[in-house]
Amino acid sequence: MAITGLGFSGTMVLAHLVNSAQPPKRIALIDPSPKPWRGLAYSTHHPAHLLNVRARAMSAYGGDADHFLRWLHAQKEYAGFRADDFVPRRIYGDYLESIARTALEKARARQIEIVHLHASLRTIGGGNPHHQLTLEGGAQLSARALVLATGNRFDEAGEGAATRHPWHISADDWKHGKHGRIVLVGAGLTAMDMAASLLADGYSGEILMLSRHGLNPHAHNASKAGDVDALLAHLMRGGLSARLFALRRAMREGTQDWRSIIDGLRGHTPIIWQSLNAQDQQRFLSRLLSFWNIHRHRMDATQRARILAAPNVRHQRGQVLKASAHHVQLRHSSREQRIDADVVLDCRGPSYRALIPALADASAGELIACHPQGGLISNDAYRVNDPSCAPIYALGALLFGERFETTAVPELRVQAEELAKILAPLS
């Protein structure tokens, strides 16, 4: 059995594995990264980059509400964490780290082999028992379950273009532009994100955050998830305008605070997804999904507060034609600009049609098939591959076509410990 990607998803399925009545003998992890079980979403190592969930709903294990916060209380240097705080996301990483050293650990005393991969992997080839895996640099294994977990990806930045994966960016690397002017195309969480560091390492020149609408998250306030019921009956039916059409009223007519009714739908919102034409997805996706993921997607108040009081950041509407490492080339209504900067750091998040080369490879050889809204098609027991040969199975970013909400550990934990059932059989 292998297991390419060890962010969130990789290590918990691998934890749920191998605690399993029926683990599987040996399991091959493959993963390049030089900071494995932290993934994207957990590698900085920035103190201003803050989870946008409140402590006591981001325990790993959905069957143990408050895994995360007693791991907190029990390090010596974490225990001041309250459950309402929105803790740093290195701390978060450090977290599924202990989770996957005590997956090792346990793994080792009910000898079960886990051999680590540091590669990239190169082509999958389909077969029945086993598929036969190609690792980056040559080496090959077999494998009779595959699981992607690959995560969020970036579609490839070209010579010269903007930075990517502004996360991995140091604050020496922007000191050189102290007194000038840093560019966050995209307005969104990962913009919040740069804003913030940029401001608590004591960079004083401007911060202009380029997006179409000028629109930042929400912030999060005390209310907790409502009851939709009624509503619900209202988004399961007809058009994509009708439904929009409901949720609106619900929000500004209705008793109960519109942050409680938006996470009051949380769990509903891939069924509700589903329903919805391939049509209506795409007119969602290209027309709503920004106005959707602010008021979904929401962060720490105070936070937002300081980001958007500081002198030094300004925001400007307008569609970015092109971004380069030093300059963007914006259009605002009929007019076009060309802004110059110290630094270009693209913020407007990962693809859900990016694929690892192997994936589009597997794609383009039809042994698994790309959802049209983006990632891979599969059924309802996560397999995205014919049932003639051995199985490959998805979860997290891969689905977002199919489920809509498989981004956030909510939704990932129990993806993981699902998945962990159907493949613990096959030892």
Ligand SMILES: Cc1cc2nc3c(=O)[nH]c(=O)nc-3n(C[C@H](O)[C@H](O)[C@H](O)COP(=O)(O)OP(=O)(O)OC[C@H]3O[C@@H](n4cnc5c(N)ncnc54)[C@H](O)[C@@H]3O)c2cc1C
Contents of the next structure:
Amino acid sequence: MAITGLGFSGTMVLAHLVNSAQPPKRIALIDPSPKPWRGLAYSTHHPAHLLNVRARAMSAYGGDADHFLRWLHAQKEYAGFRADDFVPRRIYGDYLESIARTALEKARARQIEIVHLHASLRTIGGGNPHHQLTLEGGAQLSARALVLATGNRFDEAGEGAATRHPWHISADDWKHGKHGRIVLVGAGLTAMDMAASLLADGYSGEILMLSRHGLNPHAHNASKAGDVDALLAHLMRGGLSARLFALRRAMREGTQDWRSIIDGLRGHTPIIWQSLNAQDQQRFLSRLLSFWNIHRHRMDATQRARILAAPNVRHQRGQVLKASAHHVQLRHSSREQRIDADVVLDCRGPSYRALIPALADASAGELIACHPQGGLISNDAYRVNDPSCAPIYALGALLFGERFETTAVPELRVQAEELAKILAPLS
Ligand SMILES: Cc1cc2nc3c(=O)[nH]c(=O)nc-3n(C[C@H](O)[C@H](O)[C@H](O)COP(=O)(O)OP(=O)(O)OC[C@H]3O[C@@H](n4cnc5c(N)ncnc54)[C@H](O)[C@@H]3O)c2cc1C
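Provide the structure of the form predicted in complex with the named molecule, given the form predicted alone shown above.
First the chain shown before, then all remaining chains and molecules of the complex.
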């Protein structure tokens, strides 16, 4: 059995597998990252990069809600964090690393052979009863089942394409321009993250966010997930416009805080999504996704207020027509403007359409099929290929088109546990 991708999703599949009643005899782990277990989100070292959810909601185990809090409080240096705090993401990375270490010890004790291959998956030779996998560099291995947990990908085309991704810069990149200008293409969580770390590092030049709608993520408050039963009836039928009308009315005129409604809908989002036709799904993604995201993916209120009150943070509306390392061409209300900067960073966040080359090839070879809205077509049991070959399973962002709500810890921890239950008897 092979697990490709060792971010949260792959790590948690491993953690459940080594604990299962019938664990596999051999598990190959494939990931080129120098910081396995953490994935993109939790590899950052910057203390200003915070979780966007309170600590109490971040257990890696769905059936053990306090697991993260207990771990935090067992570490002397982190014991001061409370359940309602937004903890730095690097600490969550430490948590995942400790789960992985425990899983590897457990594997050793149970005589499960773990082979960690530090390379990218390059091709999947669909076969039966084994897949022949080729890694970057040419190494080959065979696997009776393949798990795809390749997570967050970035769009290499479109607006902002010629710029750099924020995760690939260091303070040295902007030190020389301390009093200049950094342009952030995007105004969502990634841009807010970048602004937070630049301000924390004392950057006093201009931080200019560019976005079409001029909207930043909203802040969390103390509200809890609410009762959405009555609203659900309106969100499960009809066209997109009618559903949107019902949602907006409930958010504006209902007795609950709008955040309670959005959070109450979370567990139902996949079935609402699946009840839309393909055209409405497409319309939602192209016209409404950024509005949905600022309501659904919120952030710490204190961090948000600090960023937006900073005198050197500015926000400009417009469509980015072209972007390069030091320039952006922006259009707003039919006027075009060239903006110069010391650094231009692509802060549009992950793309659910971008596929790793191995999956693009496998889809071209018809071993797997791409979902029209992004990711792969799968059945309810995470399987993404037909039964004529050894099984291939996917979880996380690769299920975006199927489930829509599939990229954060509360969904991924359930998927990892369910998938491990399917995998264990296969070995
Ligand atoms: C900046 C950021 C902050 C976030 N903050 C939060 C948060 O606070 N709370 C929350 O719940 N969620 C958050 N998320 C969502 C986050 O994506 C999930 O919580 C989770 O980390 C996703 O894990 P994953 O394993 O599915 O994907 P990833 O973390 O992206 O891991 C994918 C792994 O696959 C590997 N890989 C990729 N291609 C290949 C290949 N070809 N071969 C082999 N390996 C490959 C990568 O090296 C990586 O290790 C955040 C996301 C981002 C981007």
